[in-house]
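In structure tokens, the next block holds one chain alone, the form predicted alone.
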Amino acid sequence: MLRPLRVYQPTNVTEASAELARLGDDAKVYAGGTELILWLRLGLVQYTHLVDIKRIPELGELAWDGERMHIGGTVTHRHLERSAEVAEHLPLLQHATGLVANVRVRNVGTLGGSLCFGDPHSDPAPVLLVYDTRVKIGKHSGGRTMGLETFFMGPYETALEPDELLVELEVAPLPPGMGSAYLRAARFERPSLGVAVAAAQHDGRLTDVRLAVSCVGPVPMRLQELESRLQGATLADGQQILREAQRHYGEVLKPVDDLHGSVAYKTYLTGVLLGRALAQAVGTNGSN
């Protein structure tokens, strides 16, 4: 049963932040609402006020400036999936957003809202990590920018303060010559495990490798130590390193047993999928 809620509809980021500051713990930002409304109906969270940010024009903008894509906080998954500019400059993101839940969810669910919800089981998050995405955060008294890797703090927890909004994502395409891939294991329209890889190959050796994993532990993560170990390796050696890195996955990703699988299953499958994604990224099926 959904309890009565008072909804505020500010027209700019300053107004929205000020309302959040005034209302405190009784309020929550409302964008697509696909997960928030479900949690409210189930009684998992309780709010008396929603701050609807869909009428803030800048948050709905999707623009390419010649160097990077600017994705407003309320841009929907479907918009990204169907955008010709995203397909041209960030094809892996287009692919990942097209896997989110179902068309009905993608039509109303927003990329920014999904990231702010902090669900560890996210398709776009690892892809955005290999794109070295930066997050622009706004509030009534100013703003700040941070790397996406520091935005995630824990399951359903982000670096946002109660009166802050995710205003924009800044996403730069991969350098020329790099291929990329996103692979997932999924159950009931939700990823049980997702891996994103970007890499290049020169004279049979791996260069500029980027690895990111989601759904295994509390937050999506880049595997920077393994990235360094793969530099200069052959593809076969790189895949072997990834298959044998079970202890590393356990220490860094901090996997947990849940309905999506045991720790042993998740760490094993992480190595398998990373190896396959690496081969796809540097092979003929790789794309930028």
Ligand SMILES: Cc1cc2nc3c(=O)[nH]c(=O)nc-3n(C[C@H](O)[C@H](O)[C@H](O)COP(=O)(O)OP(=O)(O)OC[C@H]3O[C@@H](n4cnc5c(N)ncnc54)[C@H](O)[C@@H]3O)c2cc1C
Second form
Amino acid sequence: MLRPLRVYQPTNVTEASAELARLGDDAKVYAGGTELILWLRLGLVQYTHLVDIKRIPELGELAWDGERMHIGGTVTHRHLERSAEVAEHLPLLQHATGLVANVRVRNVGTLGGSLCFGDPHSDPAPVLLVYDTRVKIGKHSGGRTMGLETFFMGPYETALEPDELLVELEVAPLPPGMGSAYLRAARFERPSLGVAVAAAQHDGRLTDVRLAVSCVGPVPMRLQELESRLQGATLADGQQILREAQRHYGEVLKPVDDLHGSVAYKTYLTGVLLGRALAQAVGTNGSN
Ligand SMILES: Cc1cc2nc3c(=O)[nH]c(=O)nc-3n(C[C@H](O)[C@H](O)[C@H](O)COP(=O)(O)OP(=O)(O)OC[C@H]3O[C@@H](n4cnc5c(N)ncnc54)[C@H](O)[C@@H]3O)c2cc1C
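If the one shown is the form predicted alone, what is the structure of the form predicted together with this ligand?
Below: every chain and molecule of the assembly, starting with the one above.
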């Protein structure tokens, strides 16, 4: 059951953060509410105050500045899925946000909320990792910026302080000639495994590869060591390296046995999906 809550509706980031600082553990940021209200109803968390950030104009903005996409903290999945600029510059993000849940959740659920919730079972997170995304964080006493790879600290845990807001994501498109792919396995509502790959090749050799995986371990991650090993390999050799790297996935991603599968199943499937996504990324030949 949902207990009575007092809702604040600030109109700027400073005010929202100051309110969070004042209320301390009693308050939480409220965006689309798709996760937060569920957890409140289930009694998994308890707050007496919510700070609704949807009245803050700058958080709702989606803008292309000629080099990067700026995605405000309350931009919804649906907005991203339907944006012509996102389709043009970040087609893999458009694809991944279109896979999230259903239209009802995508209409109110925000990309910022998805990242701040820190659920490892995320479709957009690995895609944003291959795009090299920076996170702009706001607070009443100033702000800071960090790479998305350091934003995730653990399951349902991020680098945000309780009085900080995710203000904006700054996402760079892939360089020309680099293709991309996102593949997922999903048997429940959320993905059980997601892989995003961006790759370029020249004269039959891989020249630039980015690999990211979500759901397998506590946080979505880039696999930088494997990325380096794939440089200069043929596509077939690259796929073999990815298939055979199961021990590496176990050590780096730190999977556990759970309802989504055993550790052996998860590491096996990671290799299979990364190999397929690599072929697909190279096949798109920079059109993604
Ligand atoms: C039925 C269902 C199916 C789903 N299926 C999928 C799926 O297939 N794939 C997938 O990737 N995801 C899935 N999701 C997750 C979905 O992406 C998230 O529910 C949604 O994006 C969260 O956004 P929100 O705005 O509703 O967050 P809220 O519920 O409002 O907030 C979530 C958390 O983030 C914090 N927060 C929100 N915004 C900010 C901010 N700007 N700054 C600081 N803190 C903030 C809140 O305090 C809260 O702790 C599913 C969710 C549901 C309910």
